[in-house]
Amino acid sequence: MKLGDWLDERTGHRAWARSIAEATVPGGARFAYAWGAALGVTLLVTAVTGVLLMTAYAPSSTTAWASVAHIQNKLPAGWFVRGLHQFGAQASIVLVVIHLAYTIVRGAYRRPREVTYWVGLALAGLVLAWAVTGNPLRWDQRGYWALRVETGIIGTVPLVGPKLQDLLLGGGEPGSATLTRLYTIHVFVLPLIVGALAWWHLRLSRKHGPALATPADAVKIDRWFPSQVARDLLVSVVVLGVIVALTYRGHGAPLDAPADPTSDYPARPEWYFLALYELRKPFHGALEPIATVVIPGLVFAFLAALPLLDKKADRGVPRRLTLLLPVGLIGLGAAALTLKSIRLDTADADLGKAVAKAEARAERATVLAKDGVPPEGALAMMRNDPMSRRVALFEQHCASCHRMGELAPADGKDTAPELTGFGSAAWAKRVLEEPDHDRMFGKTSFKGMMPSVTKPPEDPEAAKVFTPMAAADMAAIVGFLEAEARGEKTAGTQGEKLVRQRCTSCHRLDGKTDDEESLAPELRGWGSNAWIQAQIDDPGSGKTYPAGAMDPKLEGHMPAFKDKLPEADRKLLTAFVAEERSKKR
């Protein structure tokens, strides 16, 4: 007995073979059905890659964004692995939806395919809880972000929903509870149901045969085989070919910073779910289920609902028009919410300038993660680089007042100097000039106490007997404030003799001054890393200020940080605003 004789007596598989090659399509072959077969391939593709990602990920929040990078960055192909998991899990996610929509217009829910039609809706469910179980895997920014929103989302459910959230995420916040068990949920359980349901879904396919507009297109019969399958690998090419092409141009799928909880990260959902985020806009508090829960409740109830609705005998879309109107506003009002919301964060400058900040922070996330993650996890190494940290402690403690660079309070509510450029000449040159300029000292409680040098004062009195100060003269009392910053030589200079002549009325040079009773600064190593460290530990030590400008009547003071924060932590915010002196604007 030949092999093949062998193996098909014990397996059947000529018969298996020989069914698949003789099945017909009723009405002829389409590119319509195709979308089903594309919709099965990304699938597939979905789970193969998922497969490889198994292989070297670890579900726990000190190692899954560590895992995740490592196979961004190191492994070989693993970026290529990555995007095409990613793009093609939300390639299935469109699919299901033309797939759904087609079988809706073509009225394929109707007797005697219900069951099929309820099948393939639980599906296009499962196929979105899939998606939204996997983003949060990579335990980065955006990842954990949109898990809160939509856990979120999740906890309004009446009655229900706070249990569903703990439920999920294994108590009150994310954690590796919240990674270990939608590991499971996505990794084995659904594709469990998934897999069984498509094969139900297949099966009740076939049995049914496609949904014709009439009986007379069953007088036209093709192959299953080449005719149908040739158009089925065709579309599902093309779709390969732009899940390719965006794993290509993203160099796979992106990967924020890892999860920070204490973070201020411009949480989004994914764009799949950027219709239900604005919808939830214009209900507040105890409204918002009517969002998260009532509308789409309906929504769904009326697609299940559409078999037993839909009795007439004509199939055609005209006689159909007062059910299919709904569902095409239901499409038309989804679409229109996604692309408001895209459009209102697109204008939002605001948020364009959080996601460069998280995009700056991602980059440099992936920059330290090629020396290796510490066993403490991918958040410890952020909070021990110096560049990260810096910047998080400036954002904590100095930017609600002050302003430097792209960190600041919201427009407006600047309540202290502008930091930008600090130490150098142009800043000295402006507050030689406009010290009482909102980003000077114009909304703190030394406004009015310094005159400018250039323009004449409000009072028309002094006004008349005020005489500018010369160019030279400023220029070289801007000359010796800048070298002070920079902890050159000025002894002797032209600057610091016209310091002596004209600034210490007010002010303290070697501390000494003809005020006492002045609040202004001591000059001498102004804007130095020793005059900001001063003043970053305790503004009314007298080595920056007096302890006459730490007085309770003066609102809005900067407070001591030396009992606040660690030494280390006062020397990295020191060094941090040192830096603007050098910078190039």
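Numbering follows the first chain given and starts at 1. This one's a predicted model, so the numbers in the text were calculated from it and none came from an experiment. Compared with the form predicted in complex with the partner chain:
- Where the chain switches from one rigid part to the other between these two forms, the hinge residue selected from A520, R383, L351, L197 is R383.
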The other form holds:
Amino acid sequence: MKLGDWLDERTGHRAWARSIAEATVPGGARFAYAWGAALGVTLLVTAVTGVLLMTAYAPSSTTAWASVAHIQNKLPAGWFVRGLHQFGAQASIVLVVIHLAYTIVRGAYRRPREVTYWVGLALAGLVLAWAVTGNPLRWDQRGYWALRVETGIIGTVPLVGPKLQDLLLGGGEPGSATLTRLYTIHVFVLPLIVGALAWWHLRLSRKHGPALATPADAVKIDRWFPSQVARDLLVSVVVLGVIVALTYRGHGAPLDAPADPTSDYPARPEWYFLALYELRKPFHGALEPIATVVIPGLVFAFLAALPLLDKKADRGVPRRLTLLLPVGLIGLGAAALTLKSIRLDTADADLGKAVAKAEARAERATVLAKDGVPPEGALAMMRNDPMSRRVALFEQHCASCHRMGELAPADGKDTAPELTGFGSAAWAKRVLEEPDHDRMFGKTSFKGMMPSVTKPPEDPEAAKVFTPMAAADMAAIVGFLEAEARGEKTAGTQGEKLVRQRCTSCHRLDGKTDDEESLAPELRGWGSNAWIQAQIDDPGSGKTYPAGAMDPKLEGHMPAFKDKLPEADRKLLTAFVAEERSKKR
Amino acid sequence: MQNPGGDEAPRPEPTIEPSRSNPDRRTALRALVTLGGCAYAGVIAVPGAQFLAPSAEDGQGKARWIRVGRLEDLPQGEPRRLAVVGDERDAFNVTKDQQLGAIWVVREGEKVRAMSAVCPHLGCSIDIGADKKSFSCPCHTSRFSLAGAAESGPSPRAMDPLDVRVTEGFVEVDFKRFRLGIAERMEVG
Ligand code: FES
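Cool, the form predicted on its own is there; where's the form predicted in complex with the partner chain?
Every chain and every other molecule in the complex is listed next, the one we just looked at coming first.
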């Protein structure tokens, strides 16, 4: 006890402990009071997990994603800590709303609790700001694009907007300077302000005690510990249970592919901003700030003005309906908009495809990061990865005309032959049967140049003398083409013989044709890697098509990529297309 | 502690004992709440501790064969210092072709003996004496024989030997690091 006395003399801790032990709750302990406490505890959880994450996180545009991926996939319990942090933050937002709603319904913002209420309202805004500054720190696609949109909205605020935007971004474009700023705000400035305000909020609410429905209720009284603490703890434990469950379900928090400013990412805000996202839709151009700034500003101002508007002594809900009704409508409106946004997005097939693509990229990034991220950063890692790069190249340079599997012209308006299965027997058969199909050469300047071998021509005179090619002959020609694509020997085969008889009047074989004027392509080596490479390098070189076939005067001709893309990229594309011939469909 | 004001009627002083339950139940509830609080903290603290405690033993025992030079370039019997170049791993980063460290090698016939150039005392880089008859550490004057045995100074153990093999005329070393300052030779990952 000597030590206790010694310490008490210097710190006075016993009086402090007694004040806690003997604290009371006038009117008795209630579960309704537990929401605020659970909010405080949950914020503490995010603070603790946040400090843990700080020990492994590296804020710069080249390291941020890599360090988060390292936390998520390599560090022991890293995914769990991340999950607690993110879902803790989201749970805090939910608890803020519940706590605030209860305060408003009870009329607990009125004299003498106005300042308590305003401090609480400021805290609600700051908790949102905390989440907003946290998400981009991952520097993944989702966080990055949310940041772009959010700082864009800040930029539209009258007068202060542009300056504020520059201040947040640390310059024009989001980059390393932005990350360091957001990080400082997220882990230092906001915790400081939130901590101070939360302490004040707590002091004030202890000072005034709970807002009782009738003063007579104060006759009943409970000790704070354990009666109220038990309720606080129970709610906190349930909240933690939900957070842990969500963490397990998602194996931590999500991590998208590394931020890529040049990509087309289907940006959607986090769920707590979906209402605002949906609200923005009907407002266009100059009217947009109505949805992004004016309406949210008015709602906030209305909530802040409640203590000034509502001064009657009676706390009963029916008497305050004129004030509670608008609050209720705001809440319902937000819920309805959120639901609508979710509905619209789940019904949107294009969005679904874009999301699936983004997820595939994220998965690939995770696989690549397992072997370590180069010092140039995660985006460079993705861009140098052949598997991702060839898809990006095809999308950028080929998919506006050609279709190949999932990669297709945006509006389904193909203007060049489909490359799905290019070089396979199926492709060769199709071009013999229906060369003018819209997905073959029907949309190119070659339309009408090659007759189908099975369908009679449109001209009735010609149709009369038309005889479809015998199935065996066609099979032999298809076999020839397939073998050429695979680089197999065809000399002396029946297929080659038939091709000489029936195709070389227009097509070239070993550069020879009966009709030098014809624009038909070379059939030797057709569909092989060398053929595809030559076609990509320069389709009019004569190795594939004769020079005239790719005359710029002909509409929609294929460009020569040898001047547009480095050789390594052209090789990647060649291999990508060449893979089609052996793909199982 | 109440400060009734505004529209609230002044509150009566509480007259009843501040609990609705009997003392036994209250004690039980207190214990339960304390226990619950500890359990709650544990859910955060346990993964937190795991998160913070990386193990130096991670990756131990893995072979890291690295090519350091050609056998024919090494003179017989004379120690040579060679740079070890490979992929440097640092947390989440991997940097290609970095100098990872240095080793001392001595060619003995068609075989090569290799030792880490890291001083087992506190990690300075071991140099060769002016007379080329012994190794010495510039930091706290540890001296080692050409075979690596500790002769004088604070080094707690001999220089750390490394496994070597010769493939196609190239000398390859299994490059490892060891815990410093202790007599026992313990690999770190
Ligand atoms: S580090 Fe070599 S003697 Fe101390």
